[in-house]
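Below sits a lone chain in structure tokens, taken as the form predicted on its own.
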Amino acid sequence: MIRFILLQNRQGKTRLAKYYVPLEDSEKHKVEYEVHRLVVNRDSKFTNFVEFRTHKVIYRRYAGLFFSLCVDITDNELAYLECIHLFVEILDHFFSNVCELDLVFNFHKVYLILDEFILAGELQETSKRAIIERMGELEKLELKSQAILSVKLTCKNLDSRSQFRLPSPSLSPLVAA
């Protein structure tokens, strides 16, 4: 089972954190600090698996970001390493050449992508095509709801203007004179 997922830059700033086990906020900050210190200082010639407390951290570095998963000690490391790679591929496809700023400004979409293939700390979907198709469907629904909302707002604005319309002045007294 996945305990948590962290995306951190080289400076230690956490860009995404998803916890599948309950932790206090102070404990979350402590875990993020410890995991960052653990993976950043690790030499690249070592494996991407490291023991962390009573669990394992599986991590991978892509450009300036570290993708880290904390899993049970008995779980398959290679499966989770592939999970990280799948997540990065989907992000890259969805944002077309993903960068750190995409994660910062579109965090809600990143969480949505993550929720499409990991549910309650377990891998649910491993097909890139299926996940991308679902994300496409969600994008279509979002566009439809935005269009409906803009039509409702436009109608509401038109109604509010008609309620406060002032009567036009009559020109008849000027014409009679």
Given for the second form:
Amino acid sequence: MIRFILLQNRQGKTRLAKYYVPLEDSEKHKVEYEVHRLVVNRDSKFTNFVEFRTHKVIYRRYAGLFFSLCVDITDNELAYLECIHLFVEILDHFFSNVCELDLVFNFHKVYLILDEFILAGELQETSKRAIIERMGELEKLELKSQAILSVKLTCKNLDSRSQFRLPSPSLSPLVAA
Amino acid sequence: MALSGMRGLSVFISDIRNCQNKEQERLRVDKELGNVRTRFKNEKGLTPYEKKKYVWKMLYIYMLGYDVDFGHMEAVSLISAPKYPEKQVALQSIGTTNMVGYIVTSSLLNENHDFLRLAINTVRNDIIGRNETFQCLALTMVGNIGGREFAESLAPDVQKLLISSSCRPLVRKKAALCLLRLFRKNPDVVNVDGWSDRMAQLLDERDLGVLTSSMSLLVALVSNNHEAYWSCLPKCVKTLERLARNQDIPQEYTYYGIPSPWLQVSVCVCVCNFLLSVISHTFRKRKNEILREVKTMRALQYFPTVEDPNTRRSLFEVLQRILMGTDVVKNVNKNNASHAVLFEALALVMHLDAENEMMSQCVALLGKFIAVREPNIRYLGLENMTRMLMVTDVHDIIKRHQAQIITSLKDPDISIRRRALDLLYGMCDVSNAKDIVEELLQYLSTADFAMREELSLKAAILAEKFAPDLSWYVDVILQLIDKAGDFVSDDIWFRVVQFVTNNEDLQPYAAAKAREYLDKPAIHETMVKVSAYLLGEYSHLLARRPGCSPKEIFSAIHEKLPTVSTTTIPILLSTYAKILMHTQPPDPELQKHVWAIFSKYESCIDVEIQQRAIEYFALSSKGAALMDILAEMPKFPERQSALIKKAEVAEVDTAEQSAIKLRAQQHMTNALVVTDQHSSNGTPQSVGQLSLVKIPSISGDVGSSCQEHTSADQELSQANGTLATVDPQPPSADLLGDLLGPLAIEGLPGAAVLSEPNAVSGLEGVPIPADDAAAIVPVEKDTNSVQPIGNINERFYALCLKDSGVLYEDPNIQIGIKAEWRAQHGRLVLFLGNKNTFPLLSVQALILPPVHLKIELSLVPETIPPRAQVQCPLEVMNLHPSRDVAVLDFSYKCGTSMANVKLRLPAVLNKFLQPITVSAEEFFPQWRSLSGPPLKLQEVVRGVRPLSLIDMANIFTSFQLTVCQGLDPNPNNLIASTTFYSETIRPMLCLIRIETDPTDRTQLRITVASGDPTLTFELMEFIKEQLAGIPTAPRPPAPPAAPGAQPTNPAAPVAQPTNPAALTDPGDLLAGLL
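Can I get the form predicted together with the partner chain as well, since the one above is the form predicted on its own?
Expanding to the full complex; the earlier chain stays at the top.
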């Protein structure tokens, strides 16, 4: 089982941290610091596995970003290594040509994607298509709610001024809906 | 959630990115937090959009590593943002707000946050509601952070969703993993009775997302109860077949042409779990123990097989296909994916009762892997070879790869080096020990610091286990100390000393070697210790060799003295004393020199050094006496190697399959296998045949001279003694699962360590019935998993009679006690000894004193370093007589568990007594003047433990009561006297008379007299308690209204208030007679 997932850049800035075991905040910071130190100086010719306390960290570097998974000692290393790659492929597909900045400004979306990919520390879905489609659904939902919200806001504003101005006729049916 | 723009958030992130330095960033973050905080304060003005924005900002700030100590409530409240089911559209709008709440909550909080409870109802409504969006959100959050309360209230609903036919796969796969989380955390709460059929149905699932999630769930269910799910096994094999043959797998589930490698891996793990769980249930063993014993199991044919022949055949076919059909390809991802499956198949084959052919295929594959350049594959090759060693007899084949493995030991990547070290350690046996250990030693000088300790420990263990001859063993250890002294723990040199002491043939050799090392210009302090010890014991065996005259040896050692620390000096002093003793005829010059050193250290600030200096000086002045005391140390009793024990203890920390421990366990029993080896000089000698030799105990029952002897080497033998009692701590069941979990913080409430008598207000001044007192004082409560060693009660009673000994012991700690009593004052020292190789944390000792004792405990350190002993002095003052007992509330943290124990302190009534002998002339006037209650009490007790008069007298003596012979003319009676000391009353003479019935020893009449009514009463009860399990009387109200108290005593069988005038008082009769 995955204990936690970290996305860190070479400077050690955390871009995403997801814990599947309960840790105190101070412990989380310590873990993030230690994992960064552990992986950042490793040669690219080294293995992608490194012991971390009583677990092991499977990590992979993409440009300046380190994706690290902390898993149990008995877990299959290569399977998790490819799991990182699959995640990156999904991100790449979603953001079309993903870069670190995408992940920074859209960190909330990355969390959403991750929740569709991994749950309770286990793989939930390994089909890229299924995840991308699901994200599409969520995006639509969001757009719709944004639209409704802005309409509602507009109406509110209009209502307060309705004594002075006529409400725009085109908006009224939407409110009724 | 704003998948589309959320401007404020983007602006904030840009601001942070534009900060030039950390300080600026902090200022910007503080500003934003201030802003968010004020906005949250008047929540009413916030639109859902703003709420979402702020909660996201908080998560971002949190991710940057800042503390976000507010807003948790807001995040949680977003989950339960109002919903309007009648308006579908509005619901959608709110839905995304809830989504933010769910996501942020599960990132910001963990399962232990109280706020989460507030959301349980909403979460449940979302799960049982028909809205798919909310179901998904709720399942995701519970799957990621759900704790026990969630399991209790949600598990059945989640189970329904998983098997519901109307839910989309989207919901069901989340339900499967959500259930897995709840089950893993609380298997007792989640009811999975009858779930095998459901799981079997789930394995027929067409959607691979649901199948993947369900397979993970099945893995957990099988480990918990394999029998119930046995029917799922054929389906697992079928799934594997389907995948491996790539039949009917949607294109989107193939990864670089491999049909879902993750699902394949998961199925293999599941089948493997079936096999391992069968044994673990049959033999009631934990899984990691099983892994250790697979080999034996197989040999005994206990190893389970897949019984159904069809399933068995299919499984073998599919595994064969995987083993043979995996080729190395250029594409890294494809290669990794196929090898992920291959390695899992390999692991399954190892645990399957496979044909030998298949097994040798595996070994051949692994042999190939450990030679490839690709680091990941090489790493896994080494790792799996180590695993293979543990389960099958492939030693000989693996030995062929020894050279290759040694190359990996020098790989630049530490991950590979560690695996190589594990493998070398695992494959070592008598035939290759020399090569491997020498390789390790050679590597030691260049190895990086992170590995040195492990390396030296492993080298030492291997050298001990597989030594072809003992002189080689000594060579190895001395080299080890020479090359990596800082990383050689004391155990290692203690062990070599034990070996040398127990093997006479080895002694000259070891002494000569030690002498050689002393000539080196700079040697490690541990080397000074071991050579000084060895030369002190055995240098006389070298006397004729050049450079080995006592004088030369002395000066070689003495040269090192200025370089060593105070812990080594005592060893050197012992060595000097021994050299001096062995010098025959005496060398006056040497003697002068040594004496000068002794007298120099006579005023040393270190007590140990000072004592040794003084004693050795005195002893060596006496000449002949010295001979006996400083003779060679006797042989050590045979004991398990402390090193191997250490490896076992360390094992608790390391993960299940780490190779070290598996091997250490397997070879534990033959740790001393070196038996029939021949030593360098050709005489057969055997470590295994060591006869048990009793070490003179330190407490000195062998006599004072022997005591000296031992004390001279106390450090060594004590350390050994301590090690010998180390028990590997039983790994708690969820240790691995919760290693990364937070440490349970359940310390004692912040009570002061130093407790005044009135700290326990419940006891203060209030007369407490004996029953209640008993409920408070008592009995060691074992609230935790740490089991005490030995009986705590027995230890307490023993300590009531003597002044030093062990009060408490468990696998982690030993609490010793040493006491001195002087009148009403007592000085106790608690010795808290950490038996582990890791520190004990959050150590707390709290004294709960009864009202009559004033106890001051000096500061107890919060941490006890590994293998260290700390002393905590305790001052006790007795205020007035009482039988109440002080309680030591002791707790510490070990790993994640908190251990707490309540121990009675042996500061009991009899400790404040001092024996006094009274003559007839003193006794009778006193006896007569204390004419009756409350000063003189008498009671007939029945049902006591039958004791002879002599035994009774012995008991009295042990409690500091002087038995006055001949005062009572009746030989069946017994008179005793003592003095009681307390702060409030003068030293008080107490007189006791016991009348026995020679025809019925279970019946006694006890009379107690003293000048203080409370004392008389307490002493009477005390004696009754001691003379057998006589129910004790309730405490008289304070101040005791003694005469009234007695008759109301329901417990005493016959309670007679004595009448001063009554002639029935035997004392009076007695006095009258005389």
